[in-house]
Structures are given as structure tokens and as C-alpha cells.
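We begin with a single chain expressed as C-alpha cells, specifically the form predicted alone.
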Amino acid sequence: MKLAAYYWERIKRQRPAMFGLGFIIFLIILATLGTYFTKSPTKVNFDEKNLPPPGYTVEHSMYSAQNESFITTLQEGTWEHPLGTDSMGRDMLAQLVSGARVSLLVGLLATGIAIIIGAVIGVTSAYFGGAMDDILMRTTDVMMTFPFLLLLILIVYLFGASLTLIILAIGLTGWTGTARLVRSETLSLRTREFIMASKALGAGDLRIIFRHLLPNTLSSIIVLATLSIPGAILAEAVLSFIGLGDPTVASWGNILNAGQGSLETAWWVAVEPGVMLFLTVLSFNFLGDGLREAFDPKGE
């Protein structure tokens, strides 16, 4: 507890990190409790399409065959839809809440899969060395030669677009950085006195790996995970934006895809998810930088 309090005091000194942490907590609350105070994100109402947020008025022109001319109407935003609606009359606030849930789910699960795979490969490679190290690191090198986004697009294109597949694809292709980091740290740890003492006392390889090596790389893994989450979120958003996301969920990428064609008539449909995506990625990066500074022993 004293160690946790020490690190917390160091993180609190960094305003960007505290901003990032505060926004992430807000995002988690929004994703978990938002469904209780918002409408259904899939409910369609064409009578309320492209309503602006409250305080804004937009003009809509429609051609009248009877008058053979364009008729201009004014639409004002209402508090029933505090962030407006899209071209199908769906509530934007409800869609942003759904997008927050999807983004956090993708970011946390995909990064968790990548971290576990990378940590196991990295510590195994460094601890056993020899042929095992050569095989695992050459495999890592081969994986790193493939462009990450193009590999994701290929996987989703071949096997279909579903949220589960996207999470697995990001996790199973994004572990190489973790493997490299854990390997480099394990190489310096395996010759330390406490590791030698554990071996002398008869500790097995698995006990040394899981009780001594991995816990001592945990701080670096936490920092890397925090910095990797926004990459996973952006990867899902890009896939959805180009039409390869799961069409059954309202993710920020899907909303951006739907709103790109109506920037002149309904700018909020694209701007609102874009702002949420920007703030989310920025917050995780701020928090990751803050954790890196807090865990750095030279940062005093």
C-alpha cells in the first residue's frame, strides 16, 4: 500500500496524466451507466433526421415537384436530443455512449490479449535462450514486417466483420512490441542475485518466471498497455470507417463513416464521434506518459 501511495503521489504531480485519468473514468462511467439515461442507439425516426444540437438552427432545402422549386425549411435543436440526430433520426448521444462501450471493450480486451501473448513469448525467449530465443525472436521479426493495419484489413476481409473477430485480430497481431520489451528486461533480470538464489534453492523454471521475472517487468508492461490501448481503439475505428467494422454495433468509426457524406448539412454527426475519439486517445497517451514518469526511478 505504501508503494501504491508513493506512485500515486508522483502521478498526481502531472496535470496531463490527471486529466487523462479523469476523462478515462468519465468514459467508463458513461459506457456502463449511459444506457440508463439515453435512448436506443438503433431507434430510427425519419421525422427527426439531422436535428442539430440545442441552440443551433439549420436550413434544409427540398425540391417540390408541385411548385417546381426548392423549399427551404428551418430546423432547431431540442433538448430531447441534446447532441442532435443523424440522417436516420437516431439519437447521437445514445450512439456516442454505445461507441464508448465498444471502444473500451476493444481497447481493453485486444490489448490484454496482446500483452499476455507478448509477455509470455518475451520472458520465455530471454530466460531459456539458445534455439528457443532464435525461433521466437525470428517469429517476432517476421510478424513485425507485416504492416499492422493492412494485416488487420486482410484478416477481417477474409473471415468477416464481427466485433469478436476484430478484437482477436488486433490482439493476435499486436503483441510484438510487448515481446521485445519483456525480452530486453528479462535479459537483464535473469543474471541478478535473487534469480541465482532462487535457482540455488531449487526453484523451478515456471516459479522463477511467474514469481520473479514477470512481476519485475510489470511496471513496464503497465505503461506499454496504457499506450497500446489507444492504438487498438484507433484500429477498430479505422476498420469501421472504411466499412470493415461490425455493422451491428454503433461504434465511433461507424458513426464517422455514416457522417462523412453530410458534413455540410449535419456537421455534428461526424464531429462529435471524432472529438470523442481524439479525447480518448489523448487521455490514454497522457496517462501512459504519466505512468512512465512515475515508474522511472530517475524521475525524482
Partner chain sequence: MRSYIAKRLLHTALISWGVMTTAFILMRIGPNSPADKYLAGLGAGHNVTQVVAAIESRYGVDKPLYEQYFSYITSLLQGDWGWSFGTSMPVMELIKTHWIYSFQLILLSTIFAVVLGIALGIFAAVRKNTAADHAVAFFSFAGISIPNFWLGIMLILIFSVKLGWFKTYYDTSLPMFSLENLHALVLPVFTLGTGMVAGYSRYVRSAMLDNLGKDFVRTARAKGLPESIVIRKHVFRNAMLPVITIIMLDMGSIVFGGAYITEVIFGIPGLGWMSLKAVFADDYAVVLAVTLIGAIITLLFNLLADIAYMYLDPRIRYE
The other form holds:
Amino acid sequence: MKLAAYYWERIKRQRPAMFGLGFIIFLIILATLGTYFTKSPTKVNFDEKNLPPPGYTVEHSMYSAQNESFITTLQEGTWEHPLGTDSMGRDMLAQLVSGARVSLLVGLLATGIAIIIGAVIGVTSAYFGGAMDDILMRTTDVMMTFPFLLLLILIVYLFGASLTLIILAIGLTGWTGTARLVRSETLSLRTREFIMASKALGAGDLRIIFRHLLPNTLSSIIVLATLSIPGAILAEAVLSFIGLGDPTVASWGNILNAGQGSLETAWWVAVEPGVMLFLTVLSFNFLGDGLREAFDPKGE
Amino acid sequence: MENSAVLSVDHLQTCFFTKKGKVMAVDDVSFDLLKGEILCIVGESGSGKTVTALSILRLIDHPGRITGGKIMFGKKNLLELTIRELQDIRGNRISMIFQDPHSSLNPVFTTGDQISEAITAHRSVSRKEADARAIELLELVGIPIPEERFHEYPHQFSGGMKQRATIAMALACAPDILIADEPTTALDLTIQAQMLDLFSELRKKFNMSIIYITHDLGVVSEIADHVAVMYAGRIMEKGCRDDILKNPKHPYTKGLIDCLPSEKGKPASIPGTIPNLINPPEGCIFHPRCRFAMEICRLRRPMPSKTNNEHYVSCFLYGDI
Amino acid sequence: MRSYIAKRLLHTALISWGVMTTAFILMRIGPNSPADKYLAGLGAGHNVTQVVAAIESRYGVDKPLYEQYFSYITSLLQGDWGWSFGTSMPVMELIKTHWIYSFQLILLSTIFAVVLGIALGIFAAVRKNTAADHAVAFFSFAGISIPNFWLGIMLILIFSVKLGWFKTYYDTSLPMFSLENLHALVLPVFTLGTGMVAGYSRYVRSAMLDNLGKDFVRTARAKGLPESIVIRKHVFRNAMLPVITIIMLDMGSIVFGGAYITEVIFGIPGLGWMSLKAVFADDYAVVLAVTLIGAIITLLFNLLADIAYMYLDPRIRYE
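Any chance you could show the form predicted together with its partner chain after that form predicted alone?
Once more the chain from above appears, this time first in line as the rest of the complex follows.
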């Protein structure tokens, strides 16, 4: 605990990292509690389609069969929909809140899966060495070389676009960095005195791995995990953006996909989810960088 | 005018502004360098001798800064020159060689290129002339087959050869002053002896003055004309070599000499360690480790006093208080 | 060195084979086998099973998986990359017509990113800890974090929809380097290049700072070299060693990374655009070929990066 307090002191001094942490906490609150306060993100209402945020007005042209001509009306945003509505009249705020939930879920779960797989493969590879190391590292090479985006697209396209599958796909393909990191850290630790000592005392392999090797690589893993989360979030967003997202949920990528088509009529639909995505990624990057600085023994 | 000073350092003060506080690395250091002489600055590591040397050419990096004093080179105060004027002196009138020859050469350029560069920086000669001069210099510092070595990269040189190359670089424009910062510390003992010979020989050939920085009194006894003993950023004692080595006055100098292994028995060592320079002790900076410390040593700072001809000591045991 | 390169080429072949096999298996075990879907679509209406059977035997997809796999490898080794169902032409022909557009986009973006990234990195390093340095650092973070597909959309929104400065239609009937097409490439290059600029400026800054603190820089200053030469020659040359490696590695992975999505947004008919179309068209031979090519490109650039490093660093070159 003392150590945690020490690192907290060191992170606290870094303003970008604190900004990142603040925004992430805000996002978590938004994702967990926000849905209780917002409208339904899926409720369609064509009477209120393409409403701008309050303070903006847009022209809408509609063909009127009665008059046989185009009628142009001015539409003004209302506080009923503080961030406007999309082309199907769905409330943007509600969709963004739902998107926050999706993004956080994807970011945390997919990274969690990737870290666990990567850590297991990395430790096994380094600890046992020999043929095991060769096979695992060549597998890692194959995975790393596989055009990442293409692989994701392929998996999701072939096996169906559900959120669960997307999370699994990102997790199952994103572990290579962790595997390499854990392997190299384990290799350098393996020959250190305290590991030799516990080996000499007859500690089993698993005990050494879980009691000594993994905890000692923890700080690097935390940094890597923090910096991997935005990658996972972006991967989901890209998939949704090109139309391979889970069609049953509103994710930022899905909204962007829709927004791209209505740039001329409703710019805010493309702007808003992107801003959220950008701030989220920026926050995790800031936090990860701050953690790296804090954990760096060369700092000070 | 044989005894005129080519360089006089006057009340030099250099500080490092670290996060933990201000470190007085060099505090009120004064000495004269005479024409054609070798002045040894001797002291333990951390005594401020390297910082003193770097201050002369204003090579102190952030967070360090020269905060006071004068460094007179001829009629110019080096501390008041513009950076342009200073570049004109660096490597041309005053050269410097560094402790670790392995890291002081750039690994991605040939050794020859780095020597020629020192020539073309100050002389308007063609590339070809500079290269020819560089090869001469390599030969002069005792590098065999200099025409071939000229085209080699630093990592292809041995440590001693690298240091010879940096000496050649420093001599490129036949400077008036050569500052050598522990040039043999990183080298083998056998090579050290050769290097000392080389320095003595070059001094005569170029008629230049040398500031030689070392922690090794053995080196001092071999090459020095004058000696300044530094401790914790201050000069404790300075004078002729023989005065300092045979008749040391300051308790610190005596301690240093006692530390040398001799026939009499095992070397003594000075008890204690160099003080923390962020909060240096009041009064004489050496008093916490001094066997002869008196009340006044804790209160006031001793000024240098002349004991005899050219021999100055900063200690309350000597001179008037 | 020659034996090292030979070893690395062997490694490249091995890993490419692994990637190809994984992709091959993936496409056959999926619940929606592309071949089935395609064939089902073709035979819609009447006599489905007969048509499917006929086509299956025509393309050999009725054979057991391992036989298909071996025949694919055999033809691959003979230089036959398969047949594209979707466009009815050999896969290689298709790739030959499309790769050049990816190449153009990546080349222009890389030039843009390298020039600007190095300039910003040096600027920030020389002015370490000043407001200018912080501004560059902030820009870098923002540039790394901004999702490039969103950046693309925003650029279209601002400069194309609202201001009307750039049209974003890449016209393949015009010469590649015609003014119209270069004009249409401004926004894509900016989209793809921004993240790269941000990354490079950070690498360059830290590499410059690493080297600024080195002893040989002090030696160079002690020689009396002007600061501009110290920076330009002694610091820059050393700082470029790791940066060039990173640029090369980037070029290898960008084809199916950033460039992919940029092509899709701006409708540039490069390999990324083509392969996404192939995925949606169930054109599995194209997808397989493109995956394999992507892997080979990545591996070759890794190798190239290593060779460049060896060539540029005399300490390794002369070993």
C-alpha cells in the first residue's frame, strides 16, 4: 500500500495524466449511471430528425406533394435534445452515453483478455525456453505479422458481428505486445538472485511464476495495458465505422458511420462521437504515459 | 616574460540548480596558469575539479551555471564573450580532452573526419589540406600507419589509441592551453605511463600550457610544475609541486599524501566522506573531517594565506586570522 | 551479413506461410464460408444444388480441405495467386492495377510525415522545456490520439463540405500525378500523415535529447564548432539511426493499417479499398492473397529496417 501511495504521489504531479484520469472517471460514471438519466438511444422519431444542438439552426428542404415544390423550413435545436438528433430522430446524447458504455466495455475486456493471454504465453515461453519458446515466439511472430485490421475484419465478417465476438476478436489478436514484453522481462529476471534462491529452496515452477516473476513485471504490464486500451477502443470503432459493428447497440463507431453519410445535413452526428472517441483515446494515452513516468526508476 | 600568466581564474563560482537545491560545485576558485607550465588540479572525485575545467570553456550543461568570477585569457574575460567569440577560442586557443575516450568520439564519423573538422572550424583551408594535417597530427601523437587509421571509425581503435586521437584533435590548431580532464583514468596502467610522456613531449613541442586534472598524486609528482588541491568545490592549497608534495601544509593535503601506499606500511585514509554540497558545513568546508579542527573552523571560512613563495593555503592553522 | 540476411529471408518465408495458413483455415471454418455464400447467391432461384455442385467442382471447393490447401500452395509456388470470383480476373491482375494507388498515398504521406516530423522533433529538442516544446508535445499527443478515420471525416466536413476547397474524388482515368488527383490527395495525405508526424516528432525529439547529452557532443563543442553544426552533424546523424528504423517499420505496417481506412474514406482505389470490397463480396482468393502480401510487405520492411540500421551504424557495419 505504501508503494501505491508513493506512485500516486508521483502521478499526481503530472497534469496530463491527471486530466486523463479525470476524464476516464467521468466516462465510467457516464457509462454506468448515465443511462438512467437519458432517453432511449434507440427510440426512432422521424418528426424530430436531424435536429441540431440548441443554439444552431439548419435549413431543411422537403418536397411537398401538396404544393408540388420544395419547402424550406428552418429548424432550431431544443434543450429537449441537448446534443441534437440523428437522421432517424434518435437522441444523440443518449447514443453517446450508450457508446461510452460500449467503448469502455470493449477497451477493458478486450485488453484484459489480451493481457492474460500475452502474460501466460510470455512467461511460459521465457521460463521453459527451448522448443516451447521457439514455437510460442514463432506463433507470436505470425500473429504480429498478420495485417491486424484485415484479420479483425475477416473474423467479424465470417463469424458474425456481435459485441461479444468483437471483444473476443480484439482480445485474441492483441496479445502479441504483452507476450514479447513479459517474455523479455522474465528472461532478465530469471537469472536474478532471488529467483535462483527460491529455486534452490525447492519452489515449484508455478509458485515461482506467480509469486516472483509476474509481480515483478506488473508495472510494465500496467503501463502496456493502459496504452493498449485506446487501441482496442479504436479497433471496435473502426469495425463499426466500416459497417461491421454490432447493429443492436449504439457505439461511437456506428454513429460515425451514420454521420459520415449526413455530413451535409447534420454535421453534429459525425462530430460528436468523434470528439468523445478522441478525448477517450487521449486520456488513456496521457494516463499511460504518466504511469510510465511514475514507474520509471530513473525519474526524479 | 617567462612567468606571465596565460590564464587566470579569479573567484570562479559554478552552481548546479537541481530539484533538491542549489549545489555549489565550484566555490571561489582562483588560480593562475603560467606560460608553458603544467598545472595539476588534484582532488577526490566530486571535488569540483572537472566542473572547474568545464567552466573555463563554458561547457557547463543545464542545470549548471557559472554564477560568479572572472576567467581572464590574455585581455579577454572568457565569461563575458559572446558565444561566437567563445567558439573562436574553443579548440583553437584553448583545447580540452576528456576522461573517457570511448564516449568522447562520435561513433558514426571516422576518426580522421573528426580531427579534420577541428581544423576546418578555425582555419580556412581546403578539405584536402585539413586531412593531410590530421594525418600528420595522428603520427605526432604516436598512432602507427596514420594514413589508414585516418579512415577508420572510433570503435576500431583501442582505448589508448582513441585517447591519442582525441589529443590529436585537441592539438589541431596548436592551442595555447590544453585542458586534460583525467585523460588516463580510463586507460590501462602501462598506457598511462606512455601518455604522461606524450604530454611532457607535446608541451615542449607546442610550447603550450597544460591544466592537468587528476586524482592521482603519482601523476602529479611526475608531470606537474604547480599543483592546486581541491576539496568540495574549493581550493585548499596551491603551490609548486615540491612544496605541495614534500611540505604539505593543509591537513587535507597531508591526508591525501598519507593515503598513498608507501614503504612504511599500510596507507592511512581520511575519515569521513565529502560533505553534501546542497547544505555544506559552515566555516571551513573540511572541518568535519579535520583532525586539527578548532572552534574558529566551524564559524569562519579561511582565506588563502601565503606561507612562503607562491605557496598558498586556506587553513586557520597558518597565517593571520 | 549475407548469412544473416539468408536466415532472415527463411524466417520471412516461414512466418508468411504461417499467416497464409491461418487465413486459409479461418476462411474455411467460418460459419459463413465465403465460397458457399457466393455460390448460394449465384444460384438463387432455380436448381441451386446443381449449380453449386457444378461451380464447386469448377473451382475445386468440393474437395476435402487438405487437398484444396495443397493445391493452393502448389499453384502459389507456380506464381498463380488464384482467381477472383467477384471481378472475374486473376487475383494478380487485380493487385497489379490497385497497388500503385496505395503506394502513391503512402509515399506522399511518408514524405510529408518525415519532413514535418523531423523538423518538429528537432525544434522541440533544441527548445527543451520551453513553451514551444510543450506545444509540440501537446500536438504529438493529440495527433497520436486522434482517430484517423474521424480526422478524415472532419477534414472532408470542413474543407470539402463547408469551405469547398478540396474535392475528394480520386479520378483513376487521369494520370496519377495529375494536378486534379494530387489536389484530391491533399486531405488523404493529411489524414494519414498527421498521426505519423505526431509519432515521428516524439521519436526524433527523444533521440535528439538522448544524443545531446552524449560526451561526443561536448567534444564537438569543445572543438569550437558552431552550435548549428553540432546539432546538424553530430546530434542529428546519431539521432537518425533509430528514427530511420522506425520509419521503415511504419511503412511496412501502414499498408493495411492507416492507409487501409484512409483509402476507404476517400475512395482511393488502393489495396485497402480493394480488399475491403473483396471481403464484402466474399471474394476469398483476393482476401487470402492480400493478407499474404500484407504479411510479406511487413516482414520485408522489418528486414530492410535492420539492414538500413546495419548500414548506417559503422559499429555494426564493420563487424
